[in-house]
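Just the one chain here, laid out as structure tokens, in the form predicted alone.
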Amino acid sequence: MLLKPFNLHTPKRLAAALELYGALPDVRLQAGGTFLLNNLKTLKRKGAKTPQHVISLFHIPELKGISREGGHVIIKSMTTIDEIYNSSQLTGKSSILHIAAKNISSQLIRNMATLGGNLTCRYTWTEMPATMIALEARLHFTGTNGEEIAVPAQEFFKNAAKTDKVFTHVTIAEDASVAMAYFRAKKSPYVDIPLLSLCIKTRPVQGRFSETIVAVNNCVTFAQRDYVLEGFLNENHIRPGIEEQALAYLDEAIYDTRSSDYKKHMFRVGIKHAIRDLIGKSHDYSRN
């Protein structure tokens, strides 16, 4: 399908491009374009209006890499999909990342698809959203005046990941004494969205759980935390057939909101996986 005509603008640093974003009316961001691009078809099928302006942000060299500075992982929001499942500057906590992107769809869109994207499209499925917030990272972004500023994952989701600002990297603080476990259910063999997917951080101390994060997608509401479970795995001990117990404290309106009975019975399913993966962690990380 042909889309309706806009001006692509293709800036190759991010001044141009915040001098764009605040000069031009009717205005979008593309950063890889695989949520852009379907979304502008959308609107022309529907008969809607599409913006005249498209700002690609793909040659600005300063929103691409991953590095490591002051005992914190830096994702610039360029950095492919591809790139984050491959890259060896992912160690600690932060190597869960390494599954949730390999999860992501077929492999011509992860060379495509990049963190940026993927956070701040406002799709409530993706991905990496739950994914942040247990990992407790900070998104960081710079408005069209020049200004930073840094949001905590958690807050940015709840906020509906509402921003009029250009995202421009992620920070993670390096954490080798916690332990991470990812599940994601796709919805269907033939369409590779997730139906639902979990995150869950936990720091083993003296073989109990402790500052225990559960982020759960349910894919219909942005990601957020399940402070029921979360309470219930801080007072109990690291221990096999905790994660059949877990089911009985789960905040239920996260779970249950617009969900069939498979969906239900697939975010148990998934609760139980990435508590039994806590429970064979937890000894190595106590370790560390």
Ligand SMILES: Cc1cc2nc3c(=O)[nH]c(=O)nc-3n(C[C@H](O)[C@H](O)[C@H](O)COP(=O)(O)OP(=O)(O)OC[C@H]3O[C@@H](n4cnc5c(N)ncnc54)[C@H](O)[C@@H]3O)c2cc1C
Contents of the next structure:
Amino acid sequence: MLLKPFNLHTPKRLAAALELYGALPDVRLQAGGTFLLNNLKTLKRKGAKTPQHVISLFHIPELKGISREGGHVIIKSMTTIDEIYNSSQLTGKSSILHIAAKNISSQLIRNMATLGGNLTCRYTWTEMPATMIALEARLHFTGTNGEEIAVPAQEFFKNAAKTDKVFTHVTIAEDASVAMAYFRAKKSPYVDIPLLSLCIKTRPVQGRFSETIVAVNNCVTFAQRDYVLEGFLNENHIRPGIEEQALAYLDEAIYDTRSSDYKKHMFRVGIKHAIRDLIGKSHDYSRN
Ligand SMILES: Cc1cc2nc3c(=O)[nH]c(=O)nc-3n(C[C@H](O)[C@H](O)[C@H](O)COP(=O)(O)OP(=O)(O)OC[C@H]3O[C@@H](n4cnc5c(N)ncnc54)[C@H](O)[C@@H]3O)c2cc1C
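Could you present the same protein in the form predicted in complex with the named molecule, rather than the form predicted alone shown above?
Below is the whole assembly, all chains and molecules, this chain first.
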């Protein structure tokens, strides 16, 4: 299907993109386009209004790349999912992003889709949101007036991932003493989108779970934390068998929302799998 006509703008600097974004009426931003172009086609099919202007962020070098600075990993918004998968900069806890990225869709989508698009598209079948919550990442935005703000990932998704600013980058504090685990199940064998995803972080201290974050994406609401499961884990030692007991301490509302029996079962499989993974990894932190 052909898209309805629009004016495509291709600024070369962030400042120029912000100026256009502030000045043009009826405008959308484009990163990799994997979500946006489908969205514009859906709007056309429904007979709804489509934007007059699209600003591509593709030619803006300030929005690309992964680096480490001052104890933080910085991932710019236009970094593709494939670049995240292949990056040697993502070590320690940030290496969990390799696993999340590897599981996203197909190579063709990973080549085009960006971190920024994944986090800001307000589509719940995405995997970076739960991962960023567990990593305690901060999302950085610049407004059309040039003002910069940083928001914890958890807050962003609690507020339904709404923004009228340009998302520029994410920062993740480096931390060598935490263990991370990731689990996802796919929705359909035909189009690889997730049915659910989970990312768990813990800081093993003297054989106990501590500062645990359980970030859950049930793929029908925005990614959120299971504080009930976190509380249970934080009161316990890291030991084999704890994963079975943990299933009695879940915030069921998260897992039951619009879930089939299969999905509820897969959540329990995922939680056990992720906790077992953490138990295995916690040996690496046995000095603590
Ligand atoms: C076939 C298919 C399979 C998929 N499977 C998976 C999967 O398995 N796992 C998964 O996690 N995701 C999956 N996705 C979703 C995919 O990851 C998203 O489509 C992608 O991440 C969006 O990124 P993009 O760069 O293409 O964004 P775009 O499509 O360009 O933009 C998406 C939205 O975000 C906004 N936006 C983009 N960048 C910025 C920015 N810097 N600041 C402010 N707003 C911005 C745009 O305005 C637009 O509204 C799949 C998508 C498809 C089409």
